[in-house]
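One chain follows as structure tokens, the form predicted alone.
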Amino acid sequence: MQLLFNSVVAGSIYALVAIGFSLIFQTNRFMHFAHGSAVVFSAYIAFHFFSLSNSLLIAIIATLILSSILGYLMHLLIYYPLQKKKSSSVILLIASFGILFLIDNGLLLYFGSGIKNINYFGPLRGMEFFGALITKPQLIIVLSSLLCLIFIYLLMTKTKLGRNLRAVADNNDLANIMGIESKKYMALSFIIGSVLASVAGVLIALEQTLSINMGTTYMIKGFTGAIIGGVNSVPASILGSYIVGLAENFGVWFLPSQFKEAISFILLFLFLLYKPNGLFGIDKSSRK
């Protein structure tokens, strides 16, 4: 019971970041590899103002309209000039190497190396549940990450802002004939998926020490979630996120505990081989 919670938890914060990073994919068509650093430059934010404010509440509104801004920004003054030049998406994808870089040198120069953590629970204590040890930031987290998943899923399904982002996502060119103006709706998901990233950032801020290179261990497990699920799936891939979650958390029962970072590389490697659709992901090359 307690691996299978820890997978939970895990596979939670996972999914924030994936399909995050999976709905920037599908409405802009490339990988958008600085979503890891949205996750990092929000939880080093959300310990910015809770250190200034000492309120849990300001530093989370504080993240959420900064973190927005920031994905805004990035898709305005770096990917939207390289796709009216037409840019091929390996050049994207450096670029989005070249942001991640940057965000984490920025972030080091102004916090240091020193390990951070915002200390709003004090020493912490388990609460036991069918066996299993939960404290309150766990708890915390898979009841905020389930309320953010159903929230993406009406606002996906049931708002025409969400119909209009799966038309772009489905058929950039159809929905401009249509009368929707994809550019906004591509920026539109730079906004949103930062948006996520930054709850997941509190999230870890709330309960894990902070490091500058988090971003990028939290976007390789977003991006193993969202492969395998299916990166072209939104549903699928929080369902592939948890599948990461459960298979860390059950294979260091089976192996050391160092190897828990390799089985979401051996995870990524197999899928990308054998299944690159991931599970329930669709091929959109093979639509006639």
Contents of the next structure:
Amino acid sequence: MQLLFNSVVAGSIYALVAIGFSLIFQTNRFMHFAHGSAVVFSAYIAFHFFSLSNSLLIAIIATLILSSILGYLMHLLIYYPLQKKKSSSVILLIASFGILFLIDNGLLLYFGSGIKNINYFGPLRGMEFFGALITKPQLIIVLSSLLCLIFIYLLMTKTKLGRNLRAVADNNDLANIMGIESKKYMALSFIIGSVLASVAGVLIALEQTLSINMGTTYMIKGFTGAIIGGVNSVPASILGSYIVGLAENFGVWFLPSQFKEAISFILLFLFLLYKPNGLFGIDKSSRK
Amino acid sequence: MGTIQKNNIIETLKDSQKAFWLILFVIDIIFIFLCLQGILNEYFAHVLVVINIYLILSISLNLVMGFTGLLNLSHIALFGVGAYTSALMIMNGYSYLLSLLLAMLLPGVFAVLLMFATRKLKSDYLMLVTFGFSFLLYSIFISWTSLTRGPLGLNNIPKISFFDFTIYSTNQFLVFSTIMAIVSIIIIYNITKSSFGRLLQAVRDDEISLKLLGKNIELIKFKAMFISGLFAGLAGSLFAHYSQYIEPNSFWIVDLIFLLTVLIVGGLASNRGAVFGVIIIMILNESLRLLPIPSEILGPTRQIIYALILILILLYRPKGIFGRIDLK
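Next block, the form predicted together with its partner chain, ref. the form predicted alone:
The next block holds the full complex; its first chain is the one shown before.
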């Protein structure tokens, strides 16, 4: 039960990362690897504003704003010029590695390599819940990511914006012909993705101590989730992320515990090789 | 008229290529001479050794990534396999030559296995799988503590010694690594100029026609990966015995981005590019040391500069300095 709950907590954060990644992948057709650095960036910004103002609300608002600006800037300054030159998805992927590296080291320069901790809740007491110990931040993580998921679901299915986004994702050229300005929606997907990443960042900042290397780790986890579920569909990547969380926590039964980190890499590797469209994904490769 | 002009251009190009290698060789000899005479201090020798190691890495990665068009992000991990193999073999009492042999073969075999698994994948998917493979090897380096001592790394790796001859000083190592680098460059240069080299480029440019000609594409890819793996292992072995200390983080994303930057700045599918890229980035790297910045922010500053160069090159000159192909 405890393992199950831990899996859900981990899976919730991975899901937030995975949705943003998958959304950006669908509308822009390339792998935005720097998404992980958006997560670390938000976690550090949240930490920074919290230690400045000592108010969680201010920290959250500042993080959401700054992180969406960061997402938009990445699109505006680097990805969009590359896309305009009809660069291949490989160039965009390498560029995103560059951005990941740039942001991570920028943060390292500004914040130093010391370990940061918000410590908002003070010493934590676990609550008993169906035989599992749950701490308050963990509960917040699960609830708020659920809220985000519902919000994204409503946004994508019930609003005009979501419909247009899905149209761009489905067929960019056709969407353009129908008068949907795809450039706008590509930028928008970056903003939405970054907002989700910033939620993940704040949640991570609440529960764990921060370190710069987190970005790559969370990116790999979220990416694994998206690939396992199917990177072409948002609900599938959410499911995939929970699977990663489960596999990680239950894999410890079969493997020595120091291999916990390796489990998701092995999963990623196997899925990329044998089932690149994921368990529930739709094969869209023919449209590429 | 037109043909004569064309010939002239080709001649000058050939000449410039020869001149490039010649100038490089002469400069290299001069520097080594100055180091051996003690005019330049040990620090210069150290930088030259590091350049030599990266030269082997970049030129062998270029064989796969530039010439064959396989976007392989696992080269640094293979380099790590070579380093660990060589170090562990020697520490367990095997002779250097045997360790070097295995340290070259093992990454070669790994590269072929990776290629076997990924033979159907292309472009960004191939890139991500090879990146995933690096991640896998990295987590093995970190997690298999009984063998690799995990994050602590291996220290006190013995110096190189063979035939009653031990390499003690940095200067001796400089000569040794220069010979190794020159030999590697000559071998890979000749491979790329041979008919096999042309086959590799054909794999990159037009797989289907090559299949129609009855060539076994997978076999060609395996060979290319195997050769590149061999040299990655050689570089790894040199690195392990030179620095005498290796840890998993030496074989991870920092060096990966460095190598990627080097290749893309130099230009893919060009041996000159691969060599020139290493030299220019290393000069930049070391000249940063002259700036008055404290050492704890030197590392991140450097990496920010690599990342910026990488992004700017992709934006404004995706072919690099000497590159002949676009990334597909």
